[in-house]
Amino acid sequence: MSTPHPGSPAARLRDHDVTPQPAVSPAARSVGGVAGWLDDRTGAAKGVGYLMKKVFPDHWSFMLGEVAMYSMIVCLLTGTFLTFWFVPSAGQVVYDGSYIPLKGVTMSEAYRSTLDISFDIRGGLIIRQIHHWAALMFIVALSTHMLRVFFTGAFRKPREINWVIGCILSMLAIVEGFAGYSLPDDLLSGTGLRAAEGFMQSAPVIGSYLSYLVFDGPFPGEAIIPRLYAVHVLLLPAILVGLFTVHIVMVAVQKHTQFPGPGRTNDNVVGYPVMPVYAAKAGGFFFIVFGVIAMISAVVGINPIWAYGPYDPSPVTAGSQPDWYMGFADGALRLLPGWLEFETFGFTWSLNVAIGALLLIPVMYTLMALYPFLERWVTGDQREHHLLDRPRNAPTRTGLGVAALVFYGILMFAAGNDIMAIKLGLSINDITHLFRTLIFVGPPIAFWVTKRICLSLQRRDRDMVLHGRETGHIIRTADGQFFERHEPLDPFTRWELVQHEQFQPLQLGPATDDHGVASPNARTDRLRARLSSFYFSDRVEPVTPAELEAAHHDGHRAEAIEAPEGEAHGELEASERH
């Protein structure tokens, strides 16, 4: 405010005037030139500065998501290149390109343009292979990223929304992949579309209408390729990139989780700021990922569409499989028995197809998306968690995760039953029967074994904390006593082993209140208590400071190999106490 004559009526009129802004903002003065010019026009300096100062913790498993992100960017870049030449049309043409074994064969324009990209456009084949390998790596990486998030409990409050977004991203990614796989109109992709048509037709009542709607008439028709193209290059990428942006912004806003360790608390993030460290690391990692994918694409062929020939609804090739990420659905189809197809009142119910093809994916992803909410309900834990769990410290969750993984893995491997049969010299029937049994038996066994291993590891952690590391040094005392020297853990290592907490199973409250009125929530409470006991009745408590103190007072004599007469009894007791 500039008031040259305070108090004068004229001056009072100017009381609320705003001082003219200097031509250059204060931020610009510090960053100068171009950045200042930009900031004057966008005001971006504040936001960018905030982002640049964000701190990220270091751990290799935090980079799996980065691999997924970079693979997706590689897909976007190479995909753009491919759109310059790909012709999304089912129009029939006669091939006259440079691949001799197909010369003179009638095929769709989509297939011809893919052959041209592979053989007649400079750099086309390597870009196609990079695109396809990057797509496979994208889904491999996002799946392992998802596993990391699950097993470390990173989905807990406040990150449930981001977990759900991640589930949606994962599901859209496999649909996007399938759309791309179906585009070149070679024998393999056409067979995949034929299968997709069958899936739609297996939907009770609406099946055939649905199929006619999608294919714009009977299979294969001319509409599906342009439609899939729009879905593959426009619709799904837009949703993927949009959701992915939200996903990444949420990570920045909620801050990255970190593994427990010295100095790392629920209220801080220990690591390095984006600028300059993470910008360099992550930027460099992008080029590593791109480079690795390019190297693989240069050395290993993928989806040799020229070998499959053009699509024609009559032939099918042995070894027709979807890309790996759709393998679990294909495997489910291979395992479902034929008697699930039956007729009632003149309608055919193709449940042998519908369960694997229509129900599996939505049910699986719904369960995945709901898990954080289920766990929160069981634990009743309303706190925020920014420190990750070590998987062993959540044995039931880890066990459930491994069981789900085994279930998924069996379905995925079942999709390769024919390849296993010829490569391992086995009967495809035996393999299928084995998988049909394992799909029921495997997950419970996996759950039990994993949970036991987790509990054992926790006991080992306890043992380490209480007794320290066995050095292997046998010490003989002056009076002839032997003991092994145990080296106590340093406080930093110890902290990682004792910092976590264990939940107690919820206690069931009285079913009726003081006036003998039954609690309206009695039923849900009972269920919740049962689940809570399923989760937490087997547990190994972390060592408390008191226990540690007690263990240190016992001293090392407890480890004596041969105790002198008279003292043996007491020492045995001491060692048993641990």
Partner chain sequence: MNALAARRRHPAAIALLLLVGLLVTGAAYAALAPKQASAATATADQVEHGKKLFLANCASCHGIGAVGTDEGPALPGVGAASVDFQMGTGRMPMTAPGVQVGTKKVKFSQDEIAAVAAYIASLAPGPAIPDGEFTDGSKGDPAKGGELFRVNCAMCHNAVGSGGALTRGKYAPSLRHVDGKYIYEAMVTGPQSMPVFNDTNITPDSKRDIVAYLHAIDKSENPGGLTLGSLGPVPEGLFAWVFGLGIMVGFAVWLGSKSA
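Would you mind giving the form predicted alone, to go alongside the form predicted in complex with its partner chain above?
Chain only, nothing else included.
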């Protein structure tokens, strides 16, 4: 048995010293004890402390990503509630619930359980609607957040991986929405599943095998509802939550992007720490998002499955349309010409369906994911970027983004060509031909107009920096001339208008060396030079300090004119003599 070491004689001289201790409340002591206990066993204090001190900038556009995250959390919470009563089975039963118009109708267990949730489970209908609206809000906020990232250049180094993760999240969110939309097994969702089965069959060579594998036999079968349920509540949510976690961790590890402003550089972040400011704001914002979704769900009905009835393969609902996020794929199907279907070697190639239904989404998201690497290759810029671009200062990128939005919008509106023909009394063929023309004409026009607008805004910023802000005050000089008084910009506003960089088009070097040997990268260099010229040949250079100094020197005459009449006359004479 060991005994404590008595210590040195000098140490024993201080046995009766009393060290003052700070007053700590019992609650704080308990919390500190629990935190210490956890840190001793997990070593989490260092990481948590780093995150709590992390600084995040404050700008309204950064909340778009938070809206997406909070909407996903609402989906998870309400989806958990719905799983308690939903029965993922296509087995046939006779309905005897409280919705009288469908009493005695044969339907699947999935459809009956959805009716029970809507009419017999207390609060079930509002939870169903919150779940549906939160899913739509999630996709809207995620899409808008990606647009903000694209137009401000937030995808540049070191955030290319986060951009790719965002593209994958967006694509999986569409698939997750379609899976959940198909689970109730009502007539509308069943029609969508029937269309999906046709899409699978359009895949060259393997189409029929793919459909048989997914549906476990001929359509509709009884396996698709349980399989969709597993995908919707287990597989895709796990992937989405995992990708979201990685996305947020990377945002915390890297510097958060910020808009140009006073004191903001690529080496710092100006904002608020997570604790206590940002955490309090984020917590309050979550409840605001939850409250807005709940309010919309309470007053705006969505997906009334009882009005559609149970799914039956024989009828199709008139005017059935997919949810908005799948509308562009449906529009592509309607615009593709029929001559894309042909036969060779005994196989039917239904490219008029496969291109829009199977290829469009993966090709579109692949191009989106690759864009940061393409722009970096064109510019040759390998630096880290933590300051965001104003969209006007990247006119080619902004034009490409608007052209892509116009392309998407045309496809989405084309999905309603039949509804337009009925409501407007027009020919559906004429409407289809119009959309086919717009899909080729609209995006280039949108790109050109957007780029011209951006360049015009840059010229306006340049003029404002050099000459100041127009005040609308007209001054008449003694000799009868009229001048508009300009108010000089303050240094902070002026800095935001001149801080951006402007890339020069790459100059193509010689194709051969001094010995006449052709460069192995000649073709690649020519392509890169052409793309660089496409990006940067039209540009407006930001005002340099020398230009600003020259403009202020030349502006002494105008400033003298704005002085009182007597002083102006004397200063004008002095400046003319000088």
